Each structure stands twice: as C-alpha cells, then as structure tokens.
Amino acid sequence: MRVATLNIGFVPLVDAAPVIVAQEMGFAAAEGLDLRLHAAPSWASARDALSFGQVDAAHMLSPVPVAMALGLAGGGAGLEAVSVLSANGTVVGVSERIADRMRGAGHPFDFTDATTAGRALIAATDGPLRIGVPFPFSMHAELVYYWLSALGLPSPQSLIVRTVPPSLMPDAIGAGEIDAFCVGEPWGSKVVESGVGHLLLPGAAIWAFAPEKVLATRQGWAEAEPERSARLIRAVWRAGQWLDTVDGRSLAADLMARSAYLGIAPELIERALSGRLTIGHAGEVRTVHRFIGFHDGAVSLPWRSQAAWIGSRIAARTGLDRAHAIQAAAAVFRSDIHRAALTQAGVDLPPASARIEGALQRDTVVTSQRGPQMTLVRDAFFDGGTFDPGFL
C-alpha cells in the first residue's frame, strides 16, 4: 500500500483527539496514511484553510457545513461532514461576579440540572446576558440559544451572544467583556485555573448526545478521492474507539499536551477525558458520565437528523425557510460515505441514518445494520423535547 500524505487542520481542543491520536498512535499508518496536522488559531481560519484547499480535511464545528450549505458562515467551497469526531465535551461557565450572586441566592452548582442552573443564571443577571461562544455557527451557540430561550430568555432582546476564540475565553471573562461562556475543554478549565470564573454545567446537561465536532472535507472531495477518504475515515474511527478506553484516554492526555497540539498541562486535558472537572477556585470536583464521547453509541455516524436539527435551529434564528434548511442540512452530513468506508472494514452501524432526536431517555439496545444488537446511548434534551426531521 502506497503511503498517502494528507494535510489535516485542527483547533487546539480536547475534541481534536481523534485526528491527533490517529497519527500519533499509528492508526493512520495502518491505513497507509501520513497525516500532517496543522493547528489553526480560530474556527474561521480552520474553515478557510479547508474551504480554500490549504488542507484536505479538518476537525470542524458540526454546524459549520450546515451553515455554509444555507449560504451562511462565509468561506469558499462548501463543506461536508464525513464523520462525527466527538459528542459533547463542552462546558458552560460564568464570571466570578455572577457565580457569587448565584451562590448568594442558594444555587448549589450541582452541575447536573440545566433548568435550575439556567433560571439561577437569569436571576443573577442585570440587563441582557452577555455570553461568549467560539463561533456564531457552533454547537456551543445552538445549545445556548436552545437552553436559554426555552427558559424565557430570548435573543437579541435579553441575550447577547458574542464570538470569542476558545483560547481567549479566559481573557474575555476576566476582562468583564462577557458574563458567561460556552466553550470546549480545556478552555473552561483554564478559566477556572485563572481564577476568573466558575463552571456551571456540562453541555451534555442540555443535550445528552450533541454532535460537537466533525471530520469535514470540501464538498465533492471524498467522492473524488474515495480510497484516501475511506482510509482517513477508518483511521479516525479506530482512534475514537481507542480513545473510549481508560488506558487510551490516560495516554492521550500526554500526547495532546505537546506544544505542537494543545501546549498545556496534561492534567487539564485529563479532566475532560476522565469527566472529573474542577468547577471552581475552591477545588470543588464534579464527575460527569460521558462528559465527552468519541466512539461508544455510534458517535462517529453523521446522523442526517442531527444535521436537520442544526439546520432547523439556524433557520428559525435567521428567518430562512425551515423545510429547505432541513433538507440542505441533511445533505451535508454524509452518512453514505461514512458507511461505505466502515463497511469495508466490517464495522457494524445502526441500520438507519435518521431518527427522532431526543427520544432516547436512557441507553437503548437496538438491532444493528448487520443484525446483532448494539447500544445507542441516551440523547435526551434537558426539557424533554424531541425533534422529528420529517424524512424518517
């Protein structure tokens, strides 16, 4: 097998682990690939590097391919999601000023109840709540809009969402530019370590199975390069499988701490990978089951219904036609390409690529594509809502 070199973009976050591990642990080499990893300082630069052909694939926010298909989010060529890299892995946090008010009102910071936490946050805020997210079209933004609007805080009247690159979130909260934030790890933990904020919730408390990052390619690239794209999908899938083991996560923290990747203390990375997060300067620890997922429960499958949910939410916020947005969104989550690549390796997957999102209130055993049973994990929304994309 001839070795093919692929250039892969990523933003320094814990959920870039599958592409980093694929190269560092030999999963790419086993597929005849050499991955050249390129760190980007922001999501806009990562998007542009991929869209304009400077890299072949990238670790990307799941809503970006959807937003681009709807004529939003800038960039050049459209993007497609050929795999989901991670589910969840985000945190919501508040400034120390807001945290003090919430503690004074009796909020326990139990890190589990999104309804109670959201109401306490709203009560502690004077005027519009200013909340930072890493990009306007991100799962961070979609979770924040969904969560707070459901609790009676509409945007833009009462909620101001500002874009702050992940690595600058500690500076923004410390300077008083924002009151709260939603960001991927390790930058929430970095806020805590900097002494300027307090963690309030994991993103998983809002949506238990949110597709956080995807492996994105330029529109048409995977079909034009079927062999190389299939190798890449399989290498990253195997990396995700390895990451969802205890030993894998322990070693991954040391790998990702290197200066070429995240360049921070392994201990901060380990918090996210273990789900044991320090939420405040007093050292309070909360343990979150499935804080971040890379493999178990068919994480890697780009569910067309997940894309449809994202498209529906963006359409409602921007005034676009909802039906068109759902169809356009579903088309860029390429479950067909993903299935074809993994079927060659004998990987079993769910039989469908769309479902009613939010319907699983607990882990559920289902019949898989090849017949044996497999477990799909809980995917509930905090308010008990569900989303039917209409094309099941």
Second form
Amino acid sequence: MRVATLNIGFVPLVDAAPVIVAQEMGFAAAEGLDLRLHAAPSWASARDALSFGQVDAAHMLSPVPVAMALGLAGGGAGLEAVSVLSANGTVVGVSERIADRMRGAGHPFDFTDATTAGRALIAATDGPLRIGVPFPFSMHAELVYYWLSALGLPSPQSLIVRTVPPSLMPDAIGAGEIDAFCVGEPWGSKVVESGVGHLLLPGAAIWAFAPEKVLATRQGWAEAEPERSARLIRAVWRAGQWLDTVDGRSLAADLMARSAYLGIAPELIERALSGRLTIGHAGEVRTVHRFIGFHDGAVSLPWRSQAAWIGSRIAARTGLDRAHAIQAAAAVFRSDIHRAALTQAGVDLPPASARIEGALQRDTVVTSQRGPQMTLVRDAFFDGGTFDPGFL
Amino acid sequence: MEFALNVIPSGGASGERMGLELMVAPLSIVVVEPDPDRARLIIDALRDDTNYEIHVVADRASLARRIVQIEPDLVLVDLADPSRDIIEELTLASGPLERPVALFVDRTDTGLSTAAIEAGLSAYVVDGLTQARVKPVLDAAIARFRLMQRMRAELAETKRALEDRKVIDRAKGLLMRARGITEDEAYSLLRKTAMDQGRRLPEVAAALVTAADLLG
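Got the form predicted alone; could you also share the form predicted in complex with its partner chain?
All chains and molecules follow, beginning with the one already shown.
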C-alpha cells in the first residue's frame, strides 16, 4: 500500500486528541496514511484553510459545517462532517466575583446539577449576563443558549454571548469583560490555575451526549477521494477507540503536551482525560463520569439528528426557516460516508443514523447494524427535553 | 493599553485636493497588535499620503467593546492572532458591524490570500509588514469596501425607485377611476399637486393611496 500524505488542521485543545493520536500511535500508518498536522491559531483560520484547500481535513466545531450550509459564515467551499471526534469535554465557569456571590447564597458547586447551577448563576448576576464562548457557531454557544433559555433567561436583552478565543479566556474573565464562560479543556483549567475564575459545570451536565468536535472535509472531497477519506475515517476511529481505554487516557496527555501540539503541562491535559477536574484555586476536585468521550456509545457516528438539532437552534436564533435549516443541516453530517468507511473494516454501528435526541435517560442496549447488542450511552438534556428532527 | 493616532492628511494642504478630501471622511482603521514595535511598523507602513485615522488596540480582552465603540472601516489583525475569531463575530452579517477585515500574515501564504480576497471575505497581507506589501493589499481591501458600500447604496436606491413606481401607479389608478380621467391626466394632476405643495411626487401618491385605503 502506497503511503498517502494528508494535511490535517487542528486547534490546540484536548479534544484534538483523535487526530494527534491517529498519527502518533500509528493508526494512520496502519491505514497507509501520513498525517501532517497543522495547528491553527483560530477557528476562522482553521475553517478557511480547509475551505480554501490548504488542508484536506480538520478538527472542527460541530456547528461550523451547519452554519456554513445555512449561509451564515465563511466564503469558501462548504464543509461536511465525516466523523464526530468527541462528545462533550467542555466546562462552564464563572468569575471569582460571581463565584463568591453564588457561594454566599449557598450554592454547593456540586459540578453536577445544571438546573440549580443555572438558577444560582442568574440570581448572582446584576444586569445582563455576559458569557464568553470560543466562536459564534460552537457547541459552547448552543449549550449556553439552551441551558439559560430553558431556565427562563431570555436573550438577547439579559444574555450576551460573546466570542472570546480560548487562550484569551483567562484574560477576559480576569479583566471583568465577561462574567462567565463555556470553553474546551485545557482552557477552563487554565482559568482556574490563573486564579481568576471558578468552574461551575461540565458541558455534559447540560447535554449528556453533545457532539463537540467533528472531522470536517470540504464538500465533495470524501466522494472524490473515497479511498483516502475512508482510511482517514478508520484511522481516527481507531484512535478514538484507543483513547477510551485506560491506557489511552493515561498516555495521551504526555503525547499531546508536546510543543507541536498543545505545548502545556501534561498535568493540565490529564484533568480532562481523567474526568478529575480542579474547579477552584483552593484545589477542590470533582470527578465527572464521561467528562469527554471519544468512542464508547458510538461517539464517532455523525447522527443526522444531531446536525438537525444544531440547525434548528441556529435557525430559531437567526430567524431562518426552521424546516429548511433542519434539512440543510442534516445533509452535511455524512453518516453515510462514515458508515461506508467503517463497514468495510467490519466495524459495527447503530442501525439508524437519526434518532430522537435526548431520549436516552440511561445507557441503553440496542440491536446493532450487524445484529449483536451494543450500548448507546445516555444522551439526556438537563431539563428532560427531547428533539425530534421530523424525518425519522 | 491603547493609543490612538490620527494620521492627518498630509496632502490635504494643497488647495486643489482640499475639496475632494473634505467630501471623504477619514478612513478609520483599527490595528490589533499587542507588540508596540510591530504596531509602530504597521502605522509607518500605512502613514502615506492618505487620510487615515488609526487606532491601535493592544489589549485583546477588551477588543470587541473597543471595536464597537470606534466603528472602524477596517480592522487589521495578524492572521496568527487568536483574536481573529472575535473579529469574525463582529463582521457576521447579523453582527453589529459590516466590515471587511484585512489580516496580516508573516509568511508567504499566497494560495489562501488570493482565494480569500476573491471570496471577498477579507484581505490577507502577505509576507511581512513592509510598506510595499501592505499598501496594495490595503488599497484593494478599501476599494472593495467602497465598492460594496456603493453597491448597497445603489441597491437601496433601485429598490426605492421600484417602490415609488408602484405607489404612483396605484395613485394614478385611483384618480382615473374616481375622476374618470386618462392616465396622462392623472399623472399631471399628481405632479401638479406635488409641485404646489413642494413635496415629492411619490409622497403625494403614497398619501393618496393611504387615504384611499383608510376610506375603504
């Protein structure tokens, strides 16, 4: 098999692990691929590099391909998601000032209950609540809007969601430009280490199975390059499988700490991978089951219904036609391409590619595509809401 | 930390240029650059004979707020700077500003630059901050901005003309039916009324249509 070189963009975050591990642990080589990894300084530049053909695939925020399909961002070729790289892995945090008020009002910082945490946050805010998220089209923004509007905080008068790049989050919270934030690791832990903020919730407490990052490609690339794209999907899938093992979790932190990737202390990366997070500078530790998922419960499958949820949320906020947005969104989550690539390798997947999002209140055993039983993990929203994409 | 620098139109002193210069407001540019030396380089590269008002924003935590306050025509930011995503939010169609963005790049990145400029998103200044490189791309970005502005203005004008025509046609129809006159007579009557009252013809027509709608 001739080795093919693929250029892959990523933003230095813990959830870039599958593409980094695919290259570093030999999963790419096993598929005859050599991945050249390019760190991008911002999401817009990662998106443009992919859209304008400088890289073949990229680690990308799951709502970006959807927003582009809705004509809301970017000027180059549209993108599509051929795999989901991770579920969850984000944190919500607040400034020290808000944390003090919340503590004063008796909030326990249990790092679990999104309803009480959200109510306590709203009560501790005077004036509009300013929340920093990494990008206008991000799962961070979607989770924040979903969470706080479900608790009765109407936007935009009382909720200002503002773009703050992850690396600038500690500065922004320290300077009082924002009251709270939702960000991917290791940047939440960085805020804690800087002593300017306190963690309030894991993103998973808002939606237990939120598709966080995807493996994105230019529209049409996967079909034009069926062999290479299938190999890439499989290499990244194997990396995700390894990352959800005990060994993977402990080894990946050292690997990703290297300067070519995250360039920070492995100890900070380990917090997210182990699910043991230090939530305040006094050193309080909270353990979160499935803080971030790379594999278990069919993480990698880009469910059409996940895209539809994202599309319907963005449409509602930007005044677009909901039915059209759902259709356009579902079309860019390529469960068909993902399924074809993995089926060739004998990998088993759920039989469907769309479902009612939020319906699984607990891990549930289902019959898989090939017949045996497989487990789908809990995907509940904090308020018990469900989303029917309308095309099941 | 922030400082603003007004680049006074140096060519503005010569009489024949004055008239033109007065018509055009100085182009307001925000330069996002925490490093004072680099900021100085950029300012020097821009300070030519052109009418610019340059604001350097060094503190990126307050960037969004500052840009909304300054309302610049252009924002210059290093391509390698993470605050590009902040600018991205501000330049979204639904955002508070509708501005082109020019981005500095320190290395040759020709493929992306050309593609991005063609897409009309933004201008990528390639290969360092030399004046020879910065000026043409900046000029291109400004030209595109002015063109977009003119196209938007023309589009608005065309739309208004179409709406005017529609309302005048309706008013003529009302007059023809009510007074049993021809189309030309109806138009003359509307025009005369407008002249007598010192109002625009479409205004008179709109008033008539509104009145007719109210009366039933």
